[in-house]
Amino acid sequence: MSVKPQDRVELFDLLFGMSWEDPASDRRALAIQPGETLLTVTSGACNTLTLLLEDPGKVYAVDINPSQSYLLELKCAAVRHLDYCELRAFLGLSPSDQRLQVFERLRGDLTAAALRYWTGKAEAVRKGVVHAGKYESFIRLFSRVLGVLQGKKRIDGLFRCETLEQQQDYFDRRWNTLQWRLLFKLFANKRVLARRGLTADYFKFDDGSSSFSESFLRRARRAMCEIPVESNYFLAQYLLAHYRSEEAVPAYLLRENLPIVRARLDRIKIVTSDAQSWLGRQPTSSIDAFSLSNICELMSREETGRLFAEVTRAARVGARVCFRNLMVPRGVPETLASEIELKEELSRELIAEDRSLVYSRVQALVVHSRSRSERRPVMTR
């Protein structure tokens, strides 16, 4: 069954100003070795930049949405030319009224297409590009309403919890109010998500939930009760719409990591394409690790099968894959089960520890064999 055009997520404007996948999950699942070749889905660009800390030889950042590619271009330019404090201010992590002036210093690093895009997005640059995506605007609205319903004192109390036991007790006694549950009914429904670019008619539930609100309430409870809140910068964004400290941020933004990331920027190759088509053009046995996010939720089961067929062909033996589900239960087709192994125990650990709140699955996979895929002709497109 193909996905109908009206059921697809809109991919023509900036959906994400930051990445909403936990890079710690990717780092564990992919176990990148120095010099290896990596495919990432660009999205908000944070994870692509953070994975440079693993010392890959080459990182192909692939996204079907050109706006996400332009975002990565701009973030790379900022990392290359700005010092630590300037970078935080320009991206939107700290206050600044100089972002448009700083942008003028970065223009020379941008392609003509990216320069046209960001020149036409002056207001997004002025406010800080990490806040510029449709999803971030949704999060800001969510956090504002949450602030009214729960109150600043209750929100601050959650982040003062020092142990998981305290978090669980606080959630049960103070946080899990009728207003909290109502908030998810208001925001986690198809109509609201569709207005924020997350068209939802093709979503399916496979976690026992009867609705979006019930499913996301379960995920929120796990993040608030089973994962330390102090260092969870995803939870801070959802509840406060900002990072709480200089230490609780994506790793590429840590002061001590900035020189390392800056020195490795040239290893990133930005590609605007759907992943399946791009993989079909790559040599056999050329990629060591794949960070695929949840891109298969934009695909039919048949398209998902073709994507993973290209993964097995392009992968070196022993290549690792990190793959997510948000709502749609997509995965490796049974026809490829002998070639792509699900690391079940590691996958259970990844979702249990994943800080990003929203995903229903985080899977670690290993490609074992190319015996069948080597005989499979690459489709022309």
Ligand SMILES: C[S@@+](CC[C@H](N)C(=O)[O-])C[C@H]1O[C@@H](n2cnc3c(N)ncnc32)[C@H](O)[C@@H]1O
Contents of the next structure:
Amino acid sequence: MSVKPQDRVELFDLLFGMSWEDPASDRRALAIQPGETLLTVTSGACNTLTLLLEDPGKVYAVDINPSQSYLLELKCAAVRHLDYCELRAFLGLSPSDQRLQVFERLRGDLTAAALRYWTGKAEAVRKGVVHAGKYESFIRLFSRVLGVLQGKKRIDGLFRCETLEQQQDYFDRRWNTLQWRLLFKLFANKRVLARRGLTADYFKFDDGSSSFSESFLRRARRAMCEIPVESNYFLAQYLLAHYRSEEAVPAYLLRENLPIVRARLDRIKIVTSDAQSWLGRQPTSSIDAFSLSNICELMSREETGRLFAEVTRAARVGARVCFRNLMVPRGVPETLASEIELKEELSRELIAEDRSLVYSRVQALVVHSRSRSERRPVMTR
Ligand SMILES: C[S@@+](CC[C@H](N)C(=O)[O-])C[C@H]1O[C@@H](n2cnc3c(N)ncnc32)[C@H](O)[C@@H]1O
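For comparison with the form predicted on its own, kindly provide the form predicted together with this ligand.
Full complex below, order starting with the chain above.
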């Protein structure tokens, strides 16, 4: 069965140069065992690469948007061929005027389509690809305006807090200004986000909730008051548009982890497809863990039902699932509740500890049996 275009969004621009979801939540929810088979949504590629640290046997990195697949190809080539300092410089974590020359060393690893894509985006390569997504340019603008409104001294002061008590006190006394709240009215606003940070299509299945900026203001407060700021590399990106240290970065970029990730790169299979169609082509009982990002919000309710029916069919018994909601509270349909169990306690802990600021829900689930309606032979391509 093919997906009707009206049931899901079409995305083609590079939206994410880095991943904006906390992989610590996926690592905990998925409890990946060595050798297991995993499905991830590629997105900014950081989380797919970071999940290699769990020692999976195979990782299918699936994304509907070909640009995100090309990004993962390029990051894999960079991890494979560059040493630690070169990798940081090439991706855009440290200064370099040599990125286009380094790209020449990587081109041999790219598929013809990815090579064409990046050759046509020399400026993005020159500036560092982690900054190349539409969302990152939106965040750069946000942090520039924040810098003017809050000032460098006040932002630095937040990151100097050493305890959660200090953070809360700092937030209440120094941070929570009228300008801070106005900033959210200005930026955490669907119209602005659709135009500058994502694409209008991204909001196609939005549930129409009106308290968008209020809700994001609350989520930001939680990240600043209830989660240690020092190691929160997402907060650093949102407030400063760069990572603050070599230690507070996605785990695949840590010096000690790089050789491990490099040795496991061949386990990644890059797939450009919507996840539901791709799952429909996978053998029954073949996948152990599913990291689904918040893709359900970018499809209709019916299509979400189809996605989870395919998840239950393709899952091994006991498989784990992690997914998020940003705006729309969309998830496992009632009809599958007996087959997919929500881990309520764990899910509550995940959202409480999630460093990524923006999500309203992170859910951990376990698949107990296959969907009755989907016990059918595997479709061939
Ligand atoms: C849902 S977005 C969320 C991104 C998120 N904020 C992050 O941290 O990266 C993640 C990715 O999902 C992809 N995507 C959206 N719908 C999809 C679908 N049905 N199947 C596969 N990928 C999908 C998008 O192209 C995007 O790259």
